[in-house]
Amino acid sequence: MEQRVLGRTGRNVSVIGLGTWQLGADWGDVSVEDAKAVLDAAVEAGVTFFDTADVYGDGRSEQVIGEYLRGRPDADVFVATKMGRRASLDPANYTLANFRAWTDRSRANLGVDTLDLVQLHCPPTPVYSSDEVFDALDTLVAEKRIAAYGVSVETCDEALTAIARPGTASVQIILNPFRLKPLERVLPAAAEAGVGIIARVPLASGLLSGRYTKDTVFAANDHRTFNRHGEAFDQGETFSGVDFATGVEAAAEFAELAPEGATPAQTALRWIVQQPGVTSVIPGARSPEQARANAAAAALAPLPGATLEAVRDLYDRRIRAQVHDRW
């Protein structure tokens, strides 16, 4: 699979990695078995980048991707985790005393001394603008807790202000055919800055696999039931923001634009991954089937400009007036 070099980290990653939310929580209920058969199956796919983060099941995704990676030294694999989010989201716990927490905390789930990437989770706007904050960063790097950091966010005005930022080594944001105002300015901006950028919800939890219908029914403890309207955390982060029953017509739209053998989904991996400034798209699995076809989007042929064009006239159309003002 194809290998780019992720921002400031200098490592290098696979352009599809994988999203362990749903190994942890809030997708309903997967074994550890069946994590583990995920993971393998996109290691063996040639995924080399797993996204996780210690709020996932409250350290189980941690867990589970640190003892599969005991089992498989042979899998040169670098695992982003985030902190942050297991505590209330106000400024004041921004601190170098609970980043060393929470990132030892983290480096036991994982088994490692020194975690790969640490992001800061989608924190309260004015953290962007900390100046202790980003020193805090410096200072685990510094002590080998973290190789690195990075933020996860939700709007791109606090993507802009992290880019800024000398230490960001990347930036994890929503990017799909339904949230395209990244493009704007936050992508030329990383890419100028030398920042990686990692896509996440890239298919808008599961929208745009087509699937769905409007009476599609989603388990009591699957995020899609309990944070369709921002109940929880961030409305964003569930269908990307968009009303469900918009999201069903549109992504069956969509499908119509999917290459000859490649699914709706493959497809929304692959227009990612061909956007300028993209490091690596992160979609879960709950099945190693799931696991092994969306690595395959890699491999697709890049979608060609009419595909292009006809996602943005669909964007205009549909969603737009929905989600571009709003992230």
Ligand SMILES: NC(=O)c1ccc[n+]([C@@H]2O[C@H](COP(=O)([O-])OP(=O)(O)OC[C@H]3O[C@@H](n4cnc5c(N)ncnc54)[C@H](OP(=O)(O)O)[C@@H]3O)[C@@H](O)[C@H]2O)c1
Second form
Amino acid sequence: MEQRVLGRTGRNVSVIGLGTWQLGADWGDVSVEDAKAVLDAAVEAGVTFFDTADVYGDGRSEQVIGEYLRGRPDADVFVATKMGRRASLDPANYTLANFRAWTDRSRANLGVDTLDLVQLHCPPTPVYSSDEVFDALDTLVAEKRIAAYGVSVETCDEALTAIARPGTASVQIILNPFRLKPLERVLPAAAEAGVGIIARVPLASGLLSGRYTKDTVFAANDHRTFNRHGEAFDQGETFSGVDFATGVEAAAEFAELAPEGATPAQTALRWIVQQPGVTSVIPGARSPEQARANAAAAALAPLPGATLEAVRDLYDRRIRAQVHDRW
Ligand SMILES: NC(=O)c1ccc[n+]([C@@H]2O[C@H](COP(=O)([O-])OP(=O)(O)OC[C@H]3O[C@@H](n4cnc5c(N)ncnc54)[C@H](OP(=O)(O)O)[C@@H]3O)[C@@H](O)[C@H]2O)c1
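Now show me the form predicted in complex with the ligand, since the one above was the form predicted alone.
The complete assembly is shown below, putting the previous chain first.
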């Protein structure tokens, strides 16, 4: 699979990675056995980049990855984790002492001395302008607890502030055919600064697969049930902030843009990897079949200009009013 340099980490990662929130919690039940089968399917398909977080299943996702990779020393997977969401979202919690404790826990969960990349996990906005926070992250690098740090952001303004920090290696942001705003300023700024872009929620939580109807019901312990209106965390993380009924209709229209031989989900992933400035896209998968299909999107031909224009038109007509000014 095509590899790209992940910003200031200087390390290569596959253009299609794997999001592993599903392997922790919040997406219905996924057994440890199934979680390992998903990791294995991704690696066998050429994926060399996993995204996880200390909070996914309160460490379960990290532990499953650590266990799996100990059995696959040949795999050479770059693991990006995140910290900050096991504590309350109070800027006062973003201290060097807490960073040391949080990264020590992730190092133990993943079974490594040095974390490849730790991302602040959608921190409160004041954290972005705190020199002490970024000095503390530099200290973690100097102590070799982490090799590099990045930020997972909610808004484009937060992304631009993070990119302006000289030590930021990467920015993780929502980017998909239902979330086009990062194309305007964030991707050009990241490319200019040499900061990697990790595109998350690429399938709008599965909507862009075109498999759901207005009557689709998700499990009670799936955020697509309990966070539909932002009840538990930022609304933008569930279905990319698009109202479900609107999203189902727009996804049906998007599905018609899929080229022959590609599914709508693969078309969405292909669209993302060809946006200038994107390093890697990290679809979540709940089954080995999904992981394999997602990895295969890297081999599709670039989408033609007419399809790119059709995506823009679909966004402007159906989606823009709901999301563009919010994130
Ligand atoms: N704040 C943050 O930093 C943050 C927030 C959100 C996500 N993330 C990261 O980004 C990753 C990706 O985002 P996400 O998992 O939220 O959303 P996503 O990748 O947009 O959607 C994942 C869902 O799409 C469906 N799907 C996946 N592959 C498919 C395929 N080949 N065909 C059909 N359907 C498919 C599955 O739905 P079903 O379950 O219905 O099968 C899967 O659970 C996460 O796993 C996590 O690592 C980070």
